[in-house]
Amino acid sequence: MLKTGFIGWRGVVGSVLMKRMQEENDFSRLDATFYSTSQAGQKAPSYIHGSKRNLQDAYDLSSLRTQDILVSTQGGDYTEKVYAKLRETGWHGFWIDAASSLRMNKDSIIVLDPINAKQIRKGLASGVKNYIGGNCTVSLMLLAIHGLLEENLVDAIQVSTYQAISGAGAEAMNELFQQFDYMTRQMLTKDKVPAKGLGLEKDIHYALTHCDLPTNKINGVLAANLLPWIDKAVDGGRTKEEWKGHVETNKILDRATVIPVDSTCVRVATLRSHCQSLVLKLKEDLSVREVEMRLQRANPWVHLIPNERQDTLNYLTPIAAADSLKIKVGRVRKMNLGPEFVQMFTVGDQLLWGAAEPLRRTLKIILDRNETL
């Protein structure tokens, strides 16, 4: 069995990864060690297969370098503190990471195996050691339009994202709840009958703008609001989240011809599952039915939602997609821009296919290869 260490397994993405690995009985195939940045020495999880080891120190390079594989969902700060130092010790193991720190490095492959399994296996054969999970919206988008990509039908992509707060981590989720709590308590303490209609809107607006709401993790008031800015600014008026849409898409696809991707990324006050409104410029004039057929048959996770009112309201929502590997695709329609333009709306659980599942499946690919060799 390959020795495999896990760092950040109690966080939002890490917890989802652990759940999926237990569901798939993945721990039976590896010799697992669990690391902690703050609780080394405490009891390790009970689902470690055949082991009663305590938690190890996530900053102990001598311990980390005993592992054949390290899987980190601890975040970019940890990767930047530990990764280079660990490699400098002569460690040549596999590094599987959810953070963005190493994604664009030449010696890293962004992993999304339904799309780029050949690239991953070629990397393993050639000695590549770094396998990094992609941006959540990019992974969900590529899986949603897989059927068009595999036939080389996509000429350009414009996407507007509506991203759940869980994508920013547990502390941001907690802060959103605090904002809603502050707002609600402000409304409930009024010595009057609760207002209705515009009066209610005015009371809520006053609470949101005059209460001392916590904003340290979200960088703004998200309760009953949205924030059209995610991550720091980069060139061209874009945010880094928007920049990732173009560069990561094309690194994953690894084609000679670049597909232009333009994004506007928005944080919304939903808890889980990212939504995306996609405008695709196709290389052919396909009917809606032809587009839908290609989308549905490419992989087993795309779930097509009929472009009807009640189906859309019932099934094409963050609530309907949460805690599921299904990626919902609906509102597929032609556009007035021209016969080659198609619009659609997608929603998928960004903690699963957008983060944890590509890491889990990459670990499985490495284990399969090791057992074959």
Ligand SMILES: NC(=O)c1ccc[n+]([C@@H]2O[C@H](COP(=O)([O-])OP(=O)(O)OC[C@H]3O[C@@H](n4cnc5c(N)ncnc54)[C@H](OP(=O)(O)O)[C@@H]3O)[C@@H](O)[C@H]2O)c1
Contents of the next structure:
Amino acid sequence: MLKTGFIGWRGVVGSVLMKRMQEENDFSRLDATFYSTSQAGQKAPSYIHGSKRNLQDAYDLSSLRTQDILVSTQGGDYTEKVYAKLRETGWHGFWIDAASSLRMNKDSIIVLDPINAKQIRKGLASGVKNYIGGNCTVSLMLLAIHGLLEENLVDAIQVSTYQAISGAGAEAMNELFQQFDYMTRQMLTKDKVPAKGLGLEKDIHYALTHCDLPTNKINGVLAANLLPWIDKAVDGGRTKEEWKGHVETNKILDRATVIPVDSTCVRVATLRSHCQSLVLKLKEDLSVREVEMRLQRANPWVHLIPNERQDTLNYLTPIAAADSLKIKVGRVRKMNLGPEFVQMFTVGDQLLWGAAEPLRRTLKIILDRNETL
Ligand SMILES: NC(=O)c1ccc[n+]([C@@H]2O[C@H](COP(=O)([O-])OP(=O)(O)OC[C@H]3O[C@@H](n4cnc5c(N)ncnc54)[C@H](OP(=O)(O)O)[C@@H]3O)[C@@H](O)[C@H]2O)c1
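Would you mind generating the form predicted together with the named molecule now that we have the form predicted on its own?
Below: every chain and molecule of the assembly, starting with the one above.
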């Protein structure tokens, strides 16, 4: 059995990965060791079949280099501290990572196997050792519009995202709860009858703008608000999250012709599942029905929601998409911009298809291949 080390298993992506691996009985196929940057020596998770070892130190290169495969959902800072040094020790194992640090490197493949299984298998055959999960919105978008991409019908993409706070990690989630808690406690003090309507808005606005709310992790007030900036600035007035939309999409698709992707990425105060409003410029004037048919049949995860009020309100929401591998696509319609333009809204669990699931499936591809060699 291949020795496989897990770093970052208690974070939000890591927890979802662990859950999926248990559901699919993946741990029975590998020899697992669990690492931590903060809890080395403590008990490893007892729910993992066969794991009796304590947590190992995630910075101990001599321990890491005993593994055939390392799966990191720890974050970019960890990858930047450890990965290069580990390779310098002569370690040739597989590095599977959720962080963006290595995604655009020439010797890395961004993994999303329903879209680029051929690229992954070719990489394995030619000795590529780094398999990196894509940006959450990119992976969800590519799966949502798979049916149009596979027939090469997409000319250009414009996307506006509505990204949940769990996309920023466990501590950011906790901070949002603290902001909401603070806000409601300000409103519901014992001797104060809460105001209503605009009076309520005034009180909340005052609490959110004049009080010392925790903002270290989120970098702003998100409670009862939204933040149209994710990650750092890059060239062209874009954020890094927006830049990823173009470069990662095209690296995954790996085609001779680049598809331009322009995004505006927005953090909203939802908890789990990212939404995206997509404008696609198609190469043909397809009817709504022709678009929907292609989206529906491309892969088993797209779940088409009729462009009707109640269906949309019930099923095309972050709450409806959370903890599910289904990628919901709805509000499909033609646009006044021109006959080749089509608009749609999609929502999917960014912790599953946007993060953990492509890593889990890549690990499985590597294990399958090892068993047949
Ligand atoms: N969140 C997403 O939707 C998403 C999507 C795609 C990619 N990614 C990428 O995946 C990587 C991991 O992201 P993440 O969102 O899973 O990060 P996270 O929740 O912040 O977890 C990362 C690590 O933080 C430590 N930690 C500190 N306080 C914690 C707490 N209260 N609860 C749990 N863990 C805590 C844990 O490490 P120790 O056990 O070592 O202390 C944990 O493994 C990042 O590179 C991120 O960019 C995330």
